Amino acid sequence: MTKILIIGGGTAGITVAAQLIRKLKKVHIELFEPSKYHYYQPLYTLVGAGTDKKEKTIKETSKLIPKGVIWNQQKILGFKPKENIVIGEDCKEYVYDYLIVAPGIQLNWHLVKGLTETMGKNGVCSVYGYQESEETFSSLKAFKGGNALFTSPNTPVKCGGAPQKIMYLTEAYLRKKGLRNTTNVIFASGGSKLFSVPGYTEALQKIIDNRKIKTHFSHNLIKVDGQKKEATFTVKMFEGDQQVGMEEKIISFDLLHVAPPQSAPDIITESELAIQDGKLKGWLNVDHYTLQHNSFPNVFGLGDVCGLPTGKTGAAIRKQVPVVVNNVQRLLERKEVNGKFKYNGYSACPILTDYKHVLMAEFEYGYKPKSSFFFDTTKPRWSMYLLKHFYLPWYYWNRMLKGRN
């Protein structure tokens, strides 16, 4: 019997397992995932803003594993792709015919000195975590004015708009509470621009300007001193378009929201499956359109772990999974992967601009706008807020994870 192993039981892993088990007959599908719980992370921002409860984001993994799929509740410690083997935490070797790699993304809190020691204290918070998201609202409620500082790293991140979403929501909260006039809202990003997609970039810049939010680019957070309430950044120095050096800069804060540096999991970056050089070094080395590994044709990738030049979002996974399922099915039928039915880089980021409006940014490879709607989505809309807050969570639990794309 053909053995298909899936690494990771997050959005990508469970969705692809559900679609494969519905389409394929007489196959052994085994999913490796150590976590007892599964999280709907797109709601973390709303939890951090106080409009939802973290308990709505969590379900037991056992209740989500598709019928007919074997759940192997352990980590994978390594890969031997030349031998079609993965090594489990139990030190056993598991042989596969096809491997789907979807372990998600790694949050590298430790790369910011002092951050783990002060998280949840001294006004330091983050919506990049289950417990942390709830603590973010506690920090927001305790804030009485001063510098509200929001950071974004110089690495790819899951949901690249999240650092801005919580900033816009916080700014709206401060206006509601009468604290805006005594607060400086500051966005310090390791990137070079506010957003990468034309149309949406200008729309977000207009919000930044209207709300008098201060922006600093090429500012990468490297250290947090919670006691002194100081955040230290490395800042790129330029003469014209030419970088001429780096310097360190300290910005004081009374409230600090951190989006941590992120990377592919260490088991990927340290393996033969990773891209070995270039801007995407360390991420899973897959073809941008077929999602087939560029060196090992019986290996496919899905989700945040992939070295793809597009946004790392659940919306991207929704479009990627049918491509991988189709290509695995074709290989089982002794056909080549389908070059026509391909992933075009689609991703979407519903950016909360306040408590009742969302700017729905959709795009594909080349960061070209690709709207699914007949109206102008560069304008924040109430209808898109309803979609983000209510419909998408329902769709996720009741359709997507059940393989009904």
Ligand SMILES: Cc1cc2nc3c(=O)[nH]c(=O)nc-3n(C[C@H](O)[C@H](O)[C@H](O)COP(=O)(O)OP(=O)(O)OC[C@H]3O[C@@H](n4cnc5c(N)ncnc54)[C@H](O)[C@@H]3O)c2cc1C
The other form holds:
Amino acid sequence: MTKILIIGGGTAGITVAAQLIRKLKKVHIELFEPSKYHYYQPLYTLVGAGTDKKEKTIKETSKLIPKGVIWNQQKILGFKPKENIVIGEDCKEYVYDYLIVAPGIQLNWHLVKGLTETMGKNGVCSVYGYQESEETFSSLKAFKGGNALFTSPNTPVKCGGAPQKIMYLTEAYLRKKGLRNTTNVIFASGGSKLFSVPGYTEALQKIIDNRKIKTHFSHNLIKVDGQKKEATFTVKMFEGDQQVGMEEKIISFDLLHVAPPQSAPDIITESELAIQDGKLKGWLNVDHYTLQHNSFPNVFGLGDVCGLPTGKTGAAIRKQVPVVVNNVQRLLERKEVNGKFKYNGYSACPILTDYKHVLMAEFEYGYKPKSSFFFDTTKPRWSMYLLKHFYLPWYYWNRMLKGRN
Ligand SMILES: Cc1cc2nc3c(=O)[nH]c(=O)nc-3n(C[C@H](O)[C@H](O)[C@H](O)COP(=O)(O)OP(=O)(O)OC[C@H]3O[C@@H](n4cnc5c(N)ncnc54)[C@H](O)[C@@H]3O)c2cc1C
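Now that you have shown the form predicted on its own, what about the form predicted together with the ligand?
Below is the entire complex, every chain and molecule, led by the chain shown above.
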């Protein structure tokens, strides 16, 4: 019987398992996932802002594994793609005919000196975690004014809009609590701009200007001193467009929200499956359109781990999964992978601009705007807020993870 192994039971792993088992007959599908729990991460921002309890984002993995799929509850520690083998935590070798790699992204908290020691204390918080998202709201409630500093790293991140979402929500919260006049809201990003998609960038800039939020770009957080309430950044210095050096800069804070540096998981970066050089070095080396591995044709990639020049989101995965399912099916039928039914880089980022509005940014490769709606989505809307807060979580648990569109 054909053996399909899936690495990772997050958004991508469960969704692809559910679609494969619906479509394919007489296949052995085995999913490797160590975690007892599965998380709906897009709600973390609203947990951080206090509208939802963290328990709303979690379900037991056992309840989500599609019927007919075998759950192997362990981590994969290595790959031997030339031999069609993955190595489990149990030191056993598992042979496959097809492999789908979806272990997500790695949060590198340790790369910011002092961060793990102070996370959840001294006003330092993050919505990039289940426990941490709840602690974010505690930090917010304890804040009494001063510098509210929000950082974004110089690496790719999952949901590139999340560091801004929690900032806009916090700003709205502070206005409601009468603390805005005594607070400086500051956005310090390792990137070079606010957002990469034309139209949405200008709309977000308008919000930044109207709400008097200070922005600093090319500021990469490297150290946090929770006791002294100081955040240290390396800052690129420019003369015109030319970078002429780097300097360290300290910004003091009373509230610090951190989006940690992120990378592909070490098991990928250290393997033959990774891109070996260039800007996307270390990420999974898949074709941008077919999601087939560029060196090993029986390997496919899905989700945050992939070296794709687009936003890393669950919305992207919704469009990626049918492409991989179709291509695996074609290979099983001894056909070529389909160059026509392809992934076009679609991703979406519903940016919460306050407790009632969402700016729904949708785009494709080249960061080209691609709206699914007939109205202007560069305008923050209540309808998009309802979609984000209520419809999308329902859709995720009841449709997407069950392999339905
Ligand atoms: C704060 C925040 C807000 C977000 N907002 C949005 C949003 O509004 N809209 C949106 O579309 N997306 C959003 N996202 C992004 C979205 O959650 C991710 O893009 C998506 O979950 C990625 O799915 P994935 O399957 O690639 O990874 P994950 O869902 O993270 O799953 C990876 C799985 O792989 C497992 N794994 C890891 N290593 C191994 C191994 N060695 N062996 C076996 N298994 C392994 C892990 O345990 C995990 O279960 C947000 C994310 C965050 C953090």
